[in-house]
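Just one chain is shown here, as structure tokens, and it is the form predicted on its own.
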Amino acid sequence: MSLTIAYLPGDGVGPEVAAAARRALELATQESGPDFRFIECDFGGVAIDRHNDPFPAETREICTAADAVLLGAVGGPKWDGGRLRPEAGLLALRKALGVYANLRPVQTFAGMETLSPLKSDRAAGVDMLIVRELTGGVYFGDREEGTERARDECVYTREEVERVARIAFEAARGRKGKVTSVDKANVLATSRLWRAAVEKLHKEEYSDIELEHVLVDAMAMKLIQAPGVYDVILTENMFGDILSDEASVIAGSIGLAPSASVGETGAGLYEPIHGSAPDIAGENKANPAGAILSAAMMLRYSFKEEALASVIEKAVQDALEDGSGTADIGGRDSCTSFTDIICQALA
């Protein structure tokens, strides 16, 4: 039996780079794992062009119905200030899958830790995971819009907290066995609930897990001192929002970063952290990595099948440490030259 993957290359370089994952995706189970059916959807700016809606009801049935979402990037100066956005789409599309936890690793591969901003020794051997609750928060509470005057509510429940704070704990046991969960909590009410709900579960379920808090302040200083420290990170979704792309020029590229986000049923949504990038889009730079490993965390949460994730995820790591790869990491590939070596490995 077929799955099906709801494919979409959305705007910018994320046509270049969804098609690398695609790739990726195809050669790996090609011998042993899933078959995969792609259906392509339009979505974002394009969408906007082509249906006058960043997320049409064609493609919201599709997603819905897939085994998994693969999407390669939204947005541009294009749409900016116009009534309609790509990222309104894509809050709609994590909404309608029901997602609401946000995994991205962070990962420095060997002999990438020159390309890193901090001290080579500082982010030699950095792992860490961060999960970031996706459906909560200021992003989504009631808000007023003004010239004098403007309000944008922050509301959490208990339950909210605890489901995606048990992804946290599960993720941290398959791990080193630590949760650094981040609040605001001597300010904020919906921080003070936060930590209570997290202490609450780690105390009834997780107590072979290591647990530590950390004001948000605290840890966007504490990622740059010494971030090799940390496993699993833990935090809400604005929080998250900053605090992970932060992290993520720790490895040296954004390019090089993946994301998963998953729900409790339902499809899962993969795609890149980076943004379309149109200033080079359609002139073969992008860095497909970030994309391809977002494939690989396909295959981990969606379809357990952990070994053929650490296939791609090895051949990845073997192209960087060979010297391959894009302007962005130093390299002098282009997207397909680099997928090519990539995808040499999984062949």
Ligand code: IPM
The other form holds:
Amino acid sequence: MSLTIAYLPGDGVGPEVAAAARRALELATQESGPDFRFIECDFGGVAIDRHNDPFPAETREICTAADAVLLGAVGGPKWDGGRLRPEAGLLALRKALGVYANLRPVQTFAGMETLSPLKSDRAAGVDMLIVRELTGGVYFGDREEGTERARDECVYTREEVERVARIAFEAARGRKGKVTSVDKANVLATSRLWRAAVEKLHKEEYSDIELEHVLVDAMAMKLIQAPGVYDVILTENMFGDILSDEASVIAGSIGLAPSASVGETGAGLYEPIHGSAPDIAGENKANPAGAILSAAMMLRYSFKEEALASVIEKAVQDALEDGSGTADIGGRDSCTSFTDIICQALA
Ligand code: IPM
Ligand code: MG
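Starting from the form predicted on its own above, please write out the structure of the form predicted in complex with 3-isopropylmalic acid (IPM).
After this comes the whole thing, all chains and molecules, with the earlier chain placed first.
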């Protein structure tokens, strides 16, 4: 059986890390598992340069017909201040795929606690999953640009909250059984709807799960004070964007952090959390681990290949334990040499 993967290298370090993820996928599945066909598409800044559109129609067609989408990263100073932004392409892609739940696991790798900016005893054993709503909220509301006055509208419907909350509760069932829902219900109407919808779903269908509500400002603090107490963190689009960057460094580097974006049906979207890192683009310095671990998430969530996903994750963990790694985690490897080390375990 051949499965189609839309392959979107994107901008900056995107092509370097996406190539690593693709290689890991090809190696991990060479003996058994699905047979992948990659279709490379222009996306982000490069697509603005070539097609005057960050998400050209041809890319859209390939992505919506694909079995999964593998993305590097988008954006860069070259397109700052332009009429078209690469990031707009990413939002349109998420919307087109209907991937309303963004899963961002944060785990401290055993023996790697010293990489964390936190004291090692706080960083040890951290294992949380951030479930970020991805296709609603202020990212997609009505917008008014302006030099004197500007406006970004934030809208949520009960249905949008329920469907992503369901993903969080289901994930908690397979983990430690706890959901922390983050909002700003002391100020925002959308947050009060959020809290009420999460409460109702919990009461009706997930009373076996422990549920707590935490205000987003307090959450930013608690994540640093006691990251080890969290299991699944559920939150809306923008709070999730901010908190997932904060949480990712607890494990040592945002370069290690993968993500999966999933919806009801159709292709999932897999991308590392980090951005295009224009300062090191083209220098073979980027950490490929976040992208490679995103490939593992693709095997798990889109193709139900749990065993193959674990093989990739173990290869990354072993490489880290052996002291390999790129500069962001204090290592001496390049992007390609670190990829080689991880891939040796897959070949
Ligand atoms: C992320 C990124 C994107 C977001 C940007 C590039 C639009 O920061 O995936 O977290 O804000 O969602
Ligand atoms: Mg972000």
